[in-house]
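One chain follows as structure tokens, the form predicted alone.
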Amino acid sequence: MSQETTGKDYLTMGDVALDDKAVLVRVDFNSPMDDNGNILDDRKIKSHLPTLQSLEHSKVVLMSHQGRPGDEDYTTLEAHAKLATKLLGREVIYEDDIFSSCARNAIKSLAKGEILLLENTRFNAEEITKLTPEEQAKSQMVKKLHPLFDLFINDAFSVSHRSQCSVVGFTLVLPSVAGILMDKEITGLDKAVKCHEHPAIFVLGGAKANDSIKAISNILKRDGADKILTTGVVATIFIMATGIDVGEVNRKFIEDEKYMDQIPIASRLLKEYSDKIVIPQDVALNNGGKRQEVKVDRIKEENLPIADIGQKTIENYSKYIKDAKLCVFHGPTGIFELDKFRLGTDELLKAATQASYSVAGGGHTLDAIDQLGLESKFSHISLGGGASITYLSGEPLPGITALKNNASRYHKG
């Protein structure tokens, strides 16, 4: 298959040989660890199978990221690399460095049908640079690894969205392709992207509401929106910008969270865009655990914290999302890891399996999907987090650019 029959401007595994080559592949390990270095979950792992399992006739080499630096979670890949053993049910070798003459020689010695996992690529401090393609290829990873490699495959989408080395430093000197993984994130998102359909609606919540604001600027700019349905600590910011007092407690955790520069912003897009944006009629107040649920002009009086929408908001958003050609639902609509404040959450994603196209991401919905069953009942579930906020809100993310670029001057028609 070429990319004149997939109609892709970037090439995935199916246009280039695989067996017999060395392949150098940008996974997302990165998972939720406990404090004595377990796996908490093996989604990301299990969504990188099928390309591996394509694999099974090349050499190849993994590189992830784990945490952050000063992060609890910031450590070595050896659990990953015994989880992912058991998962794909062949041995993934564990390498404790990334580009030393130990990890250089290990990946030389590899024979066919091996898998070697090298270690966590921000331990390397090129990795959390932002820079440009160009200057990441001039980077000592990519100097010291791409010899040895036939091949770069870009199969974690979820950190596509970084300049960083491991992700673009590599498609500047190497045949570059979509894993299976990336490439079902970008078919999938494209078509909530490029959706010509209508109603299409958005319902954009949890806590990195900077994210989310962001995104809905982008999103009504360029007019992908026909609603933008606010929740969560979105929700908050955008009742603030209205003028209506939240009472100090709700007022302090926005300032907390460093996120009081955002209710100007939400205050203009309010201006600009009043028939597209809609914020909640009443909210879910947590009071001493129990549900209470008031009208939004009401919670300054309680001065509970905000913790979820309520029911008449939850009856007017399941209308609009219901009737929706295109629904995207990105972050939890309250605490819905608490029961009281859980019922916003599972009311609207019910809702959104109702649309005709559903898209779904962010760590916390999903884990609500997971609970409620409904994984099956959405068009797309997408792993990226803030890459899938950030690639529906219609830009370009850095990963993506440079495997279209490495297309245009590797393919040869």
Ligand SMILES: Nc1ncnc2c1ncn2[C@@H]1O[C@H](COP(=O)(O)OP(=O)(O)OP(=O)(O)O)[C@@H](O)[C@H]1O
Second form
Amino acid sequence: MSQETTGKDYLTMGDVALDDKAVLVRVDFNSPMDDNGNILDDRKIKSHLPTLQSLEHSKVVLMSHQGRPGDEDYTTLEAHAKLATKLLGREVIYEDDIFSSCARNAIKSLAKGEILLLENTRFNAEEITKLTPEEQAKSQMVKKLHPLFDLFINDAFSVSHRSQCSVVGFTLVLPSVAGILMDKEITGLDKAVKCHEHPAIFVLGGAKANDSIKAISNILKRDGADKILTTGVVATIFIMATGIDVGEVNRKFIEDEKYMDQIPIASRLLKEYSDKIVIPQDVALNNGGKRQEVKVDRIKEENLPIADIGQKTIENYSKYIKDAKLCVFHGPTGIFELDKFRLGTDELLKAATQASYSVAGGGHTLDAIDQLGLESKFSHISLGGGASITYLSGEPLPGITALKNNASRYHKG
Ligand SMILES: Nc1ncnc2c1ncn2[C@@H]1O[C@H](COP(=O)(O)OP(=O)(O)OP(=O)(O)O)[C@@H](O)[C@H]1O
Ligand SMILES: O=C(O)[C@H](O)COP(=O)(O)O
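Output the form predicted in complex with the named molecule next; the form predicted alone has already been displayed.
Next comes the full complex, and the chain you just saw is listed first.
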């Protein structure tokens, strides 16, 4: 199989020789962890198993990040190596460094069929700088490690929206291809990005409202959606942008989340795309743990926190979704962790599975899908949060662009 026959503008593992090669694989093992350092969800690690299983005749070195500096879950990858060993059924050796002489010696002494996981890439200050691939290629990490390898595989779609050292740097100095998970994500999401069938519906909610509002702007600019159904904190911002007073408690929430600057942006989008952006007609308020439904113009009177979309909105949105040729679902519609406020998320997720092509992404969204047992009913489940919403909005991801540039440089002469 070659690049020409697959019709892809990046290379995959099927395009290159893997056996007996020393292969550096960027995975994304970044997982929710508890205070005792236990991994709470094995989804991220499991997602890379097909790639690792295909490398059983290679010398394999894995790189991943975990958490962000300063966060509670910013920690070593020792537990990840243990869990990967259990899931893979083959030992994944943990190396507590990234590119020291110890780490390099451990890599050099690996035998064919062995797998080694290097330490959290973000322990190296170079990793979190946002530089171009050319600049990242000059980092100590890339300079010290790349001579030890024949090939770089990027299997970490979910961090490929970051131009970080371990994501883009090696593509300048090593032949580089997409791993099996990376290829699956690009293929699954491309069907949504390149969909020319209508109606195309995006259901955008959750708490990372700034990312979602940026995505809404990009999606509408490229004429990628017939309707954007807003839910979650995204909806609160759009409700405020229409001039509706959401009461002190909700306004304070938006202020505390530092989203006040999103209101004029939402307002401009509403003016420009009034026929495309849909806001809830009613919401569920949290009244001492009870679900209290009100029309949006009555939120102020109650002065209680918005915790979900209301029944009328659920009915209305469900109709749009069920008739959709494409439905993209990103972010829960409310605080679904509380039983009384998971109705919107549950009902709209169920509706989404009836669309001709359904895509869901985002960590909490996938938790909700798991709880409903709906995973197999979606056309594509993306492990990416920020990466998938960025990709779906039509923006190129630096990690994928780097693979494409590498393919034209190394493999097309
Ligand atoms: N109206 C709301 N008010 C407060 N929190 C909300 C509301 N609606 C949803 N949430 C919270 O949003 C969180 C999920 O949002 P988030 O944007 O992180 O989604 P996600 O699916 O995990 O996507 P990603 O992986 O990109 O973070 C949940 O914890 C949920 O309780
Ligand atoms: O969990 C994720 O979305 C990815 O691992 C990226 O993590 P980051 O947002 O800390 O870069």
